[in-house]
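Next up: a single chain in structure tokens, the form predicted on its own.
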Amino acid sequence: MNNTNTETESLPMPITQKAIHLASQFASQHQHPQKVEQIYINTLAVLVVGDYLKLLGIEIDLDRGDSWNPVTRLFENVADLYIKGLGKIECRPIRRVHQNAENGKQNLSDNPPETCPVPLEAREERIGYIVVEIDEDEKVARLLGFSPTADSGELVLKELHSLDDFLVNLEHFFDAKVDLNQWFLNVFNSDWQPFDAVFNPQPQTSPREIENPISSNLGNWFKNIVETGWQKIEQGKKSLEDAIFPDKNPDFAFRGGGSSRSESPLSGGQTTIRQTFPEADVTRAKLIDLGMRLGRTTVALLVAIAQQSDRTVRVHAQLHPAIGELYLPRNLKLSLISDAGKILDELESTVQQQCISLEFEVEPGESFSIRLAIDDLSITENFMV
């Protein structure tokens, strides 16, 4: 950890007249002096950090913060700022106090604060905290440093990370997200594989030297004329549909209308991938190891996406037992998490359940996570559009 010296390593930022005017406007909506002061200084801190991020080219959205909601401001002590595609940071303010000396000049207080309190309502759904020292007399704010958490309810100023660490932390958040727009361009992280590779892997065989006496005319292959002995890769093996959707269990399908519940039985016939993901532009799957406690149980997370006419992306996520297993582990939770950390939807597998699924739409620029959890183990996959 890089400790931050508040005198030499803090970053000064101007408090603009526009910021003062807006903070005064927000504060004037209330009568209680303590609440007026709280809203005023919180708003200044948010605007100063917002100016800092905009200088770095980091996109923010003031309207998505609770600090910009007049009702929330009334009941909660929040100074949150939404960073597009990532989530909220909390901009906790402290005042730089001046004292009047006998000669009429102002001096800084001899007892500056050592900690910055963080109210309970600001300790969740945050990706980090920046402490902002507000000096109204000089119309200057100083960004004192960064902390990734505030579990104790206070931030010790001498233990803050540097702002460089803050930027590195943001990069880690960006890197951890799967950009679904890249999927439409056929660009994937190596962890996400085609369904075939996950559910019907090719057996590894020792190399053998066998020479076919019949020569093959590769020019004819383009015309779908293939010599005897040459088969399409799909031939001679169990198809993917049979591997995931066997005839005996034709009950894997998303419920229509954007709902996100567990499987709904279909009446008769075998369910195919095309039936399950009829509008999908891209489909991908990933094997996830649930650990030794479950006997190295592996499940497969299937994700299918489709580009809508209004530029939203429809996402289908299904959880299946991997090949060799009939059912999902009991009490395995599949959750949809917002970029602010809220659980938007959650399913839990029951006894002898073969699939659970989520279906939802995502706006351009939005982020979300899909979390698998069982007992005290959780695995999260982050996505962005």
Second form
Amino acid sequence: MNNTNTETESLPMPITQKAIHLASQFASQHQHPQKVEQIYINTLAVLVVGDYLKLLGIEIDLDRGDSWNPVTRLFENVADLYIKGLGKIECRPIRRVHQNAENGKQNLSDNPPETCPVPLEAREERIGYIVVEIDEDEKVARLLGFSPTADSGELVLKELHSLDDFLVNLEHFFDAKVDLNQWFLNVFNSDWQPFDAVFNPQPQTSPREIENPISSNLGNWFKNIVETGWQKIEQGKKSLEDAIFPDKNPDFAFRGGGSSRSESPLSGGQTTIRQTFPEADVTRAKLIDLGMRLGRTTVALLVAIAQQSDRTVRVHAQLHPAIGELYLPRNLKLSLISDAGKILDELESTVQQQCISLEFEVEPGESFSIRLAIDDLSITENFMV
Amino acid sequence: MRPHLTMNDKSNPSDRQLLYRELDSLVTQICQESSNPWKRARLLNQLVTKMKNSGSIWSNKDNVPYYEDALQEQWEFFSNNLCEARTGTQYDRDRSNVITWFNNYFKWRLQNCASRVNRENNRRDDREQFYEDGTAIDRIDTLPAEDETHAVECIQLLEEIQSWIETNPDGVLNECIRGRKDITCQVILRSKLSGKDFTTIAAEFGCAYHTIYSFYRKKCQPHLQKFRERLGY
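What does the same protein look like in the form predicted together with its partner chain, given that the last one was the form predicted on its own?
The complete assembly is shown below, putting the previous chain first.
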């Protein structure tokens, strides 16, 4: 993955008239020369990276980027591009200025820049950064390379990773998503266990590390599996329910019924999942180690899913203390995040709270994340339907 | 940059053969890779990078302005029809190497663009709009442009936003950073609209840029969002 010692081979992409025309239209909105240039060059960068991804068969959606929002781009220096089902990458442009450019711009440096700045607003919820060198004289945009992070606010060009690394990174992102369609097929990664296994562990079971390499579900990229998956649910539903909802259910209840979210107060009147979410097709739980200083605090993330008649999937996500604890730690945040990085819903545990839960519906093909955050620690679980 | 094989006239024939063999092997691997789209994308990335950096892709000798558009279209055609006939005739390795196949179609595409430009000019000439010296008023040498309504909308939108920030009709933009009455949403939005980054604004006001940024995200952006929704964006 790391190839910082060798320079990467850049990829030239043509700057089309179509792209120039659109970039000019976007920029024409503005009178401040600095802002005109910013919007113009950001738009070009996004378009050429989009052209590149299309070439490789990777689906994008320009309209879901802030760079395509006519209001947001007026205020923020963003060149984000949404990759379907994965998230947003940032396409940071730098200009290549020729020494012998016309109008006698002799004093313009031909020394290519060594770094590429990445402003604050372009560092939010990005899954990676591509630096694009825009050479308008040659009508060529060179994809110089990739960086998975930009925490320092600038990217050192000679330390950029190759585009091959970029694609490997995308694949990892894709693999790290829990594919809920697979759950309907009774296929689970070993991190996601039946409730019984999580709350009544075998003696040798210990909390596992959170950085889990989740097995690949690449077949779903072409969405074939969705079709076959949905048929099998009905056949398997009865036995699945029997296996997953035993009559003597442990006291981990999905509450809330019709409401979109619920916070469970300390209460002895908990009901079983079968009663509160009887239509759940599949339920699984995962232990998550919060690694807090005073002892290792582990919580269990419970996820129950049900297929709706319109093929959307209803999801209950619930957070419980695990093994031997009565209450959740205080100020533990449970957030639902869209694949474009927006927080859609968020709950925070209070004193002596046994569980917090979110309930929502997901369209087929959509991705979402559930984030647990406490103090400086945050752990994100990514899902796709 | 790492040196790459160049395929200009001076290149060594054995280098060229080596490149063709390499490209051919990549094509085989790409077309066999049907189960893992990521692996396929990585191989395709290698193939495209090698071809583009080979110096053998038909260059813009006539300096035509539609060259880049035709080139991008050709790359899309290439990736669509390399292993199966999706939008045209599938590549046949027995007939030519992959670069020749690319270039043949590309030259045809360039000719096609040239006739589109000619047709458009003939159409314009028919309307007999000429300058006094006899030249046509709106002859083009690029592909016909798309309509400009989008640009007009963008300009109107900017005017509405500017007027909203300056008049601050419901007073919401008076919200300020605690203890800093001079740093209001109105001031920050005005600065951002002029293209200033958060670091510059922070320096101007002598305030930590994280404070400014977090204030923008938490306080100013929601107002902007509401205004945006009212406008229908």
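Keep in mind the model is a prediction, meaning the values are calculated, not measured. Numbering follows the first chain given and starts at 1. Between two forms, the rigid core is the largest collection of C-alphas that superpose within 1.5 Å.
Student: Relative to the superposed rigid core, does the CA atom of N331 travel 2 Å or more between these two forms?
Tutor: Comparing the forms between these two forms, which are aligned on their rigid core, N331 does shift its C-alpha by 2 Å or more.
Student: Has the Cα of R284 moved 2 Å or more between these two forms, judged after a core fit?
Tutor: Passes the 2 Å threshold, so yes.
Student: When the two forms are laid on each other by their rigid core, does A306 show a Cα shift of 2 Å or more between these two forms?
Tutor: Result for A306: yes, a 2 Å-plus shift.
Student: Core superposed first, then measure: what is the displacement of the CA of F184 between these two forms, in Å?
Tutor: So the C-alpha of this residue moves 3.3 Å.
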